[in-house]
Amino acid sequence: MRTPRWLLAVGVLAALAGSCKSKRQGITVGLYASMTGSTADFGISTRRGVELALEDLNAHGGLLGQRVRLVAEDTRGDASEATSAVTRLIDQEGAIGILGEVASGLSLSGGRVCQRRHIPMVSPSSTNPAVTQVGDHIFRVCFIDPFQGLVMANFASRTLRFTRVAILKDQGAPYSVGLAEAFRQSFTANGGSIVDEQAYRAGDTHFSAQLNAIMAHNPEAIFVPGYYTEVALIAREARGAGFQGRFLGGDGWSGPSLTTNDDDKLVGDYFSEGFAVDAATTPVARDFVRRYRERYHSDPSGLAALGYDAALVLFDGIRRAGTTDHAALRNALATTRNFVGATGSITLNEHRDAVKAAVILQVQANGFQYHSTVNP
């Protein structure tokens, strides 16, 4: 059966329409984080930042002569989601390039996706390794674990004197296992003795069992390489029970609900992150603190300074490019060289992680003080 000559009309003119459409809608890039759940702050502060990027760029005209379109989907902190977050994205927003996730597990799951569609993914702060390792299409704009776990063990046996230390990580993420094996490693090499390693989940709200088991070995501090909902619980039930060591963490305790909900219990303690206000010297970094501020009435945490320096390499591999080619994007974002962005100098390596210095920072009862920062 022949189809009317109206009817195939009325194909192409739709066909049009959606040209014209996407035409003005113009280049469309995705984000992908966890902004409500028990992560709500990463996905939040990075959005955030990654907003502030798109504005500063649109109001100068674009790329390639035309606006760019920011489509966020919310992972809810769910790896299942994070998978079908990205596959929306690329689908049915027509995404040339993503950004996210923060967790670690979540960035390989949403990677994953992207891989199989060689479209180019850019992680803020997924610090795991194996992340860029899921394939040739995904980068990140944070440092690794290695060098995390190396910061924090060489400031914990070097600068604060400790030779006895516990861990208790979350046994469910991978950014958790990895960053505590890389302390471990580290932290031993340097002749410490890590006395006892307990493990949770995340979701988990008591942790009596672990704490009871670690301070039977009277560790000088803890290290617990988790995300700032259980870090904070962890240390108000530790303190209750009567330990008075430090307390030592990664960047999974970047974020305001931190010190929101600790009461107090972590003020003193010391966590490693990509950036800090009080060390935001460059013009660059400065110009984002001010923004940031006026905008939001808050200071920046690293993740949002990350997920601004996302945008930002993300944006300069489609300038360079020339075109939305998938191909040729990720081939330019392969050569970013010296990028200068709030959190410093990124320079993407042959395993496309970002060589880069860590900051240490110290928890106060209303925010964190910069303490130290450390170059790779």
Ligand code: PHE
Second form
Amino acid sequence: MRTPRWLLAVGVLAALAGSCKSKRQGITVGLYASMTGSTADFGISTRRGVELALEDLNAHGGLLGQRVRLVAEDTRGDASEATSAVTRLIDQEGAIGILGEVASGLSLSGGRVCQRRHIPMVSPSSTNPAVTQVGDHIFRVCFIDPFQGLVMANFASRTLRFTRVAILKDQGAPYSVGLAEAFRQSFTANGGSIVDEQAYRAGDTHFSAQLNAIMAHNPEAIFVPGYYTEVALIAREARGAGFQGRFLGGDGWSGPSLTTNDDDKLVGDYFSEGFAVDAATTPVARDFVRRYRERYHSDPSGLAALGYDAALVLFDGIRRAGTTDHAALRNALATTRNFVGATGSITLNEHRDAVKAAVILQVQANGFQYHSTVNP
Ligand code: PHE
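Switch from the form predicted on its own, shown above, to the form predicted together with the ligand and output its structure.
Entire complex below, previous chain first.
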């Protein structure tokens, strides 16, 4: 059937109105992250950090003489939602730069859209190496998993003096699979052995088959490079089955909800992150923590700090480019050097990854406590 002519006319008018609208409203920046679902903490925390940076920016005159508008899209933790969210942000909202995602698997989906459209994307916190390999328009302000795996393997071998560790990974998450492998390589290079490796999928609620198999090997610790919802369930089930060793993990543990379910099952266990409130000693970090507390009446997580820094790095790129032109902005971002953010100094290397320190945190009854910092 042919499209009636009046409908085409309506379409053209709507498209014109859309493009006028985005011009009138200044510079548009998009954020895509999970604000609902089992990783809702990721998007909610990240968005708070981004909004704090944005409010400050607009209070000081915006960028290139214009106000900056943020449009945020919820991916619900779903890869195809991530693809459509980014498509919407660019094609309908006219975003000139994209912030997000948190989960590496979703950054891979959204990143492909950005790369195809030549719109720069800055992931705050996706740590899988493949994310920035999607193409030359994809950047991140966090460290990558080979480093994070090394940090936790060295901590297990040298600080905790463990030689027998098991791995329980989320086989559907590129982040989890990659970090499990990085940990295995570094831990065995240290002379340790991985006594068993088991897998689950996000959304699983029972882990007894995997835990029974693991516990039969009597490991000193279980490395669980997953996201906080399943990590909390795994710990509860393992403690119920009598597991008394340590749990170890990566930044995916870092949702504030990890410990809010009146759950002490992970108290004393350790994970790595990109930021710790109680180690925020630089003026920029202290200022960030103070303003975050004022605005949200809680402490910022690593996610919020990285969201804040991703936004600042994008704004800095636009400022240095002196234009919102895609190619100029991409080139400006690629030359980000010694940018001082809340999470430390950010220099993007030739792979468009930040090379930064990690902090090791210990889980407490209602929060996380700083243990130590590991430099690259
Ligand atoms: N690094 C995780 C990933 O790549 C995401 C994450 C970062 C989650 C920081 C929590 C805190 O999938």
